[in-house]
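Given next, in C-alpha cells, is a single chain: the form predicted alone.
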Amino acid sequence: MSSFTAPKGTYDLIPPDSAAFTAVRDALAAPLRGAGYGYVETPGFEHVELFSRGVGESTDIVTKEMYTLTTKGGTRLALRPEGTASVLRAALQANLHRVGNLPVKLWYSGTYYRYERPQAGRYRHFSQVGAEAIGAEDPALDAELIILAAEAHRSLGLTGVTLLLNSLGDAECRPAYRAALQAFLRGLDLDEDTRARIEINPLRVLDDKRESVRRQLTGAPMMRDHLCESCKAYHEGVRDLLREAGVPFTDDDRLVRGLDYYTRTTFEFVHGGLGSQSAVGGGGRYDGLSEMIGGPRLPSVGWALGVDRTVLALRAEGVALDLPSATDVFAVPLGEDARRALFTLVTELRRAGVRADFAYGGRGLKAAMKAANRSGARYAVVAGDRDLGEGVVQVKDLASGEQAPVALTGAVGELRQRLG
C-alpha cells in the first residue's frame, strides 16, 4: 500500500465502478451528439477574473470555494469551478459566433473543482457533462436543451428525476424585483455575511439552504409577480413546448441556483433519493454573460449534469446498467510456441473489433483459466504444442463449459460469429 492517499474530498475512479461512470457520461452526451452539438474541451484552469466576473463575486463559489494559485510570473489562476464561463470564453476567443451559424452549439465533459465540505454527493472534484447554445434568444432553444437532458435521464432508466422550472426575468424587470426583495430581506434577522449579500445579489439569499434563513422567507416577493410582459411570454413559450413534448415540470418560484449570470429561464433536475444533495443537474439562460467577460451581446442558454450525482441516483433507484464486459475472449497459451501464436491471434481479434485479453506472465493452465473467468470473457482460447501441430485451438464456452477445436486460421471469423 502507498503511503499517500487521495486528497480529502476527492476519490479515485477505478474498475469496476469506472465502467458505470463511463456509461453514464456517454448516455448524458448521446442526445447532444444527435442534436448538432459539437465537442469542446477547455483548460483545467483559467484566469481568476473569468470566474469572478462571470460566476459572480458574491457567490460562495468565488468567495469560498475556488482553488486559486499564482504563477511564478504573478498571474492569478483558478482551477475551473464550473464549465459555462470557460466554454463561452473559448467560443469568443475562436470567434465561433462570427464564422458559423448561430446558435453555436457545444457540449463538453470534464472535472471541476470546489473547496466544499465533503459529504455524500458533494466532493471537491466532480465530473459533469455540459451543453451550451450560444448566440440565440428563442424559447425553443431553452426547451430543446431541457428535453435533451430529460431524454438522457430516461435513456438511463431513471424515473425519480423531477424538473424544477422558474424565470428570473431580465434587465428590464429584474431591477424592480431586486429592490422589492431587498426591502423585504433587510427586515429579517440574518447574519452579517447574509446581510452583505442582500446588497450585492439579493436573489442569492433565496438559494440559502439553512433552515434558519428559509423559514424567514415565507412571504418574500416572487419574481413571477414582477416579470415584464416579454419575460412572461418567453417563459410561457418554454412551458408550452415542454408540455407538448411530454416533459413534466414543477414551477418553483424560489429556484435561483448558485451562479449570478442566469437570466429568464432557470431550471434544475432533482432526485428524491439523494438526501440534501438532491440536484443531479441544472442550468438556464445567461443572456448577459458574454458582455460580462468582454464579448459582444450573445444571448445563450446551457446546462450541466453531474455524472457523480447521476450514478448515485441510479444506485438509489436500484437501476443496474447493462454494461458490456471488458473482455470477450481470453487466450491461454501452453508453451512458448503457443504464446507466439495466440498473441498474434489476440492482436487479430482486437483489429477485428473483438475485446480480447491474454494470460501474461507464463501462468499455468489452472491459474490462467481462473483469470479468464474473472475477466468476464465469454470464451477462452486454449492451445498447446499438440493443438498447434494439428492447426487448431480449443475454444471453450466459459458459461456452459463446452469446448471444441477450431482451425487456427479461421478462429477470428468463428469467434466473431459466435459473439454476434
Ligand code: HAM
Second form
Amino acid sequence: MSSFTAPKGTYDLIPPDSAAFTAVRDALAAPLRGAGYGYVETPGFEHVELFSRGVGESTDIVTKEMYTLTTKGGTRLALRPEGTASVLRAALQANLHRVGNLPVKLWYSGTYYRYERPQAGRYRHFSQVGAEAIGAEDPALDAELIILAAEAHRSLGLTGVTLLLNSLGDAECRPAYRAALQAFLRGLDLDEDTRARIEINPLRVLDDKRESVRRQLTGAPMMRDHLCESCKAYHEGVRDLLREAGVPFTDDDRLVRGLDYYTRTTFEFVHGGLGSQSAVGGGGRYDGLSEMIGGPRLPSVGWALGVDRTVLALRAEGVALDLPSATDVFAVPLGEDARRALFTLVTELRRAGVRADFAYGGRGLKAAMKAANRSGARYAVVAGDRDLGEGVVQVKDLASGEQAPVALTGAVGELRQRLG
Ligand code: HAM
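Please give the corresponding structure for the form predicted together with the ligand, as opposed to the form predicted alone shown earlier.
So here's everything in the complex, that chain up top.
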C-alpha cells in the first residue's frame, strides 16, 4: 500500500463497484436526454461571490462548507458546492436566454465539494446529476422535472423513494410570512445560534431536527396558510399534473431546503433505507437567482440527484443492476505466432464492436484461462501453433465449457453472430 490514503470524507471509485456507479449516473441522466435537455459542463471552481450571493450568505453551505482558495493573482475562488449557480452563470454568460427558446433546458453531471462532517452517505466530494430549466414560469415545467426524476428512479428499479413537496411562496407573500414566523420564533426558548438564525433565515429553524426545538414548533405559522393567490394556484397546478402523471407525493410544510435561492415549488426525494442522510435528490424553483447574480429576471426550476446516495439506496433495497460484463471475448495465445495472430484478432473484434481482451504478459495456459474466467467474458479464444497451422482457433464457451475449432478468417463473424 502507498503511504497515502484518500482524504477524509472522500472515497475512490474502483472496479467492480465503479460499474454500478457509472450505470446509475447514466440512468439518472437518461430521461433528461429524451426530454430536450442539452448537456452543460462548467468549471470545478468559480468566484466565491457567485455562491455567497447565489446560494446565500446565511446558509451552512456558504458559511461553513465551502472549500475556498486565493490564487497567486489574489482571486478568491471556491470549489463548487453545487451546480445551479454555476449553470445559470454559464447560461447568462453565453446569452443562451437571448439566442434560443425559453426555457433553456440544461443537464449536467459532475463532482461537488462540501466541507461537511463525513458520515454514511455524506461525503466531502460527491457526485450529482442535475437539470435546470431556465427562463419560464409554468407549473408543467416543475412537474416535468419531477416526473423525469421519478422516471429515473423507476428505471433503476428503486421502490423506496418518497417525494416530499412544498411551496415556499414568492416575493409577494414570503416577506409577510417571514415576519409572522419571526414573531412566533422570538417567543420560544432557543439557544443563541438558533436565535441568531431567526433574524437571518427563520425558515431554516423549521427544519431543525432537535427534539427540544421541534416540540416548541407546534403551532408555528406555516407558509401554506400565507401563500398568495397566484402561488396557491401555481402549486395546485403542479400537484394536479403530478397526480395526473401518477407520481405520488407527500405534502411537507417543513421542507425548506438548505439553499436560499428557492421560491414557490420545492421538493426532495428521500429514501427510507439511508438513515439520517436520506435525501437522494432535491430541487425547486429559483425565480430570483438570476437577478441575484446580476442577470435579468429569469424564473427557473431545477433539481440535482445524488449519485452516491442513489447507489446506496439501491444497495439498501438489495437491487442488483443488470450490468453487461466489460468483456465478451478473451483471447489466450499459446506461443509467439499465436500471440501475434490473436492480438490482431482482438483488434479486429474491437473494430467490429465486440468487447475483447487479451492475456498479456506471456502467462501460461492455466493463469491465462483463470484471467479469462475472471474477466466475465462469454468466450475464450485459444490458439497454439498447431491450431494456426490448421488455420483455426479454438472457441470455448466459458459457461458450458464446450469448445470447438473455428476458422481464423471467419472468427470475427462467428463470434459476432454467437454474441447476437
Ligand atoms: P442539494 O439538496 O444540496 O441541492 O443536493 C442535491 C443532492 O445531492 C442531495 O439530495 C444528495 O443526494 C446529494 N448530496 C448533497 N450533499 C451531499 C454530500 N455531502 N454527500 C453525498 N451526497 C450529497 C442542490 O445541490 C441544488 N443545486 C439542487 C437544485 C438544482 N436546485 C435547483 N436546481
